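Below sits a lone chain in structure tokens, taken as the form predicted on its own.
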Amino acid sequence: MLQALREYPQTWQDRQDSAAAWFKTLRDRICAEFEKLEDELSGGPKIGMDAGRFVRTPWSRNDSITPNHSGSQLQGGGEMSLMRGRVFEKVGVNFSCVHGKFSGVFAPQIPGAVESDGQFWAAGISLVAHMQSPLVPAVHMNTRMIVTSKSWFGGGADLTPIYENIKDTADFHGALKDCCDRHDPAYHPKFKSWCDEYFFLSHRNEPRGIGGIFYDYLDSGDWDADFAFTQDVGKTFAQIYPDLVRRHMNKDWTEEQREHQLIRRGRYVEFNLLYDRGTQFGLKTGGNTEAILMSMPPEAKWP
């Protein structure tokens, strides 16, 4: 057993299942506004196909004899929900639940796993949207918590316009500002700043998007304020995406402007390959592939 669930023994396992149980109830929700989405749309040049639908596939692990490729240990599971539509070209919402051992390389990049002999714990979701419009800004959402010796929240969510609206800028950055602020007002300037600092292609020393807000390791020594401020992430983004979807997903879009889309998806399979830990997160510790790179866009381009 981890060492931080010995810190909590009544406790500590409610906690995990509310935490799971929680990024289930989230991924429902976006899912079916998504849907809702699909079936509002009433201009543009997809209006003739069938609204998209969301196809759930469940997933499983049970290495705790021999390791997976990757040296780590795992089991537990999820579920991939992937949709292809008339607004949405490709989305994924993806939840998973697992635990296991990381491998002896990987334990010493992961706060707390040396110290429970690479035992871990994690849960989460995780969603990126690419649209078929270029006048609908793509996404990325995700929250998830981590046990090892320690235990920690971490996510949030940036946005990814292919033409920047101001309008959607100043609105995105308003409401994950206003849900920061409900729970310390010191919380926005630390998580802007990380996420315009982590979605940076630095070998092209551009960002990848508008950005938003990242955090990780949030441990304030409050679990239950810290799980309620995670929850807010998730709810402040399943109200303020749709609506900036709704804004353009009716208008009629050229050519030209889906050949720069393409271009600019480059950069997104660029960044998720080469610099997002999420990704490398997964396929080091033998999570389920097609899962895991559920976030390339379905059509890129390099120039």
Second form
Number of protein chains: 2
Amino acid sequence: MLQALREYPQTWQDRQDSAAAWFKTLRDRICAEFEKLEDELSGGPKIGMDAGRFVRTPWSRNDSITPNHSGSQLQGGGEMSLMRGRVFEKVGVNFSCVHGKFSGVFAPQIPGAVESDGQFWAAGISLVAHMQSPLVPAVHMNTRMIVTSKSWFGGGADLTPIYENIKDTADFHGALKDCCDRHDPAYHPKFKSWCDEYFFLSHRNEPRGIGGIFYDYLDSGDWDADFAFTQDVGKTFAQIYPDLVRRHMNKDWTEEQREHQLIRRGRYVEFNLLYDRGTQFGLKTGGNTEAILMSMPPEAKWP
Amino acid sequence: MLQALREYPQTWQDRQDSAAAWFKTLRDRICAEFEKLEDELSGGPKIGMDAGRFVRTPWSRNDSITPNHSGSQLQGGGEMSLMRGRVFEKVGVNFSCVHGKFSGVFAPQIPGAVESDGQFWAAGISLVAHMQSPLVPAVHMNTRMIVTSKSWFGGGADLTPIYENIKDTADFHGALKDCCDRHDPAYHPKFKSWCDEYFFLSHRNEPRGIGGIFYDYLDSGDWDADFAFTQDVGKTFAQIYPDLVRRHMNKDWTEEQREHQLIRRGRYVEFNLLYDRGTQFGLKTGGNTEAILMSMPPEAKWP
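Now the other one: the form predicted together with another copy of the chain, given that the block above is the form predicted on its own.
Shown next: the complete complex, the earlier chain at its head.
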């Protein structure tokens, strides 16, 4: 069935396999980096806690007989990796690789899905980290490959500091700019603006954080180049974010700073449930609710 | 302008004035009842706190010159009443009375709004209470009158116990059934089912709470009768809910019960941001964000 999605089925099967394998490799690398941070902690109010470790939970779906509530069919599965630690209050890293058939109402919203008779394949990694310390920024990263009668990559990374730090902001944007520039000088200005537009809470007229990059429907005509870029985004994230965490994780913080963090997390919840396309897409296509809502902060306030 | 919305402008102006005045009266009555509960508290872990009092904050909007981000125009305003107390951890009671013009994209979704050239008038009261005690149910109540080229009432009340209590459930449904039956024996079965369908989290396949009643587009052809019913819903709520609070508010609770309450509140957040039409309507028509999101719980967890 999948081989019918695009021409040259064997080529596409190989590409899908390569992309899915990469997302798993990246997941392993990031989880290892984050566990290392848990071990490295040497100060701050949570030092008495044990270093956290990821817990992996595989999940699978098979709606081939009974379509889910959206009328879509979903097969395949994924693996949630969740850590509740002393640096990372809650961090979820999801890998998923699914295929199926969009329902009639959903297909017209997805490029190439009408032409593929609703059939799609998708693999990706998504990550949200909510930190113990209000001085360490929260972060989101996601990369994915999608195939219908078309195929493309999408993803990005964006930072949500509770207290903005000018050097962190500059270094985060700088790392992503260098990454983009290694592939196409047109990418960074475009993907940075896209990120600013996307991660915006219009009902509050405020950005979610300081942004980063966001891209979608990336199909330059050179699949290898697009895949290399997507891999580079992942590798760049796996380097710069731990650097930022190390700068602040050992500091003490106040009750007032914690309270402010919990309120800012409320905004994060608002964005994810009101606007985030990944969340809405996942919930509407009958994805794994626990995996999708792993992005919710462990605690939030609307005082 | 408003007088053009329906035929017999003077009659409709009088009706709108009467409905708006009633929603204010109901607001005053409910706030007084709730403050009485704050005074009455005689046990439980929060007894050392001061009894809470509502703080009222009026707000007004005038988008007649520059339409808001949705392209709609909104004029008028309202009053938020917010109390953070020792029985009510956070309760918001909003009164609003607005009029304006829906944008072209929004008008077709509202009955009679295409025929009124997008013009509308709306007044109502909405209330959400999140309680200190996990043994006291959270609650939501809302009634409203809307006028375009048509006019109707809508509203309802529903209960969200953290721990379901069979007698509370029976008495809450019983009070609403008696209220409905005083007006039309067909109302309760219809409005109870509507409530169960509406307050349902399909992504979790679970109801928000134990339900109550939900009605909309109520226009029997007898405006006085529909208004009398809407008034009765408000009065019934103002009686039954304080009764339920009194049954449990003086009891002690455990840390474990509090934790469970915070997790259940996460579901409340999910419902309001993913599904609630009032929230989406308000945010999309450029309503007052603070007033709309007053329904968010003071604290919630997704552990």
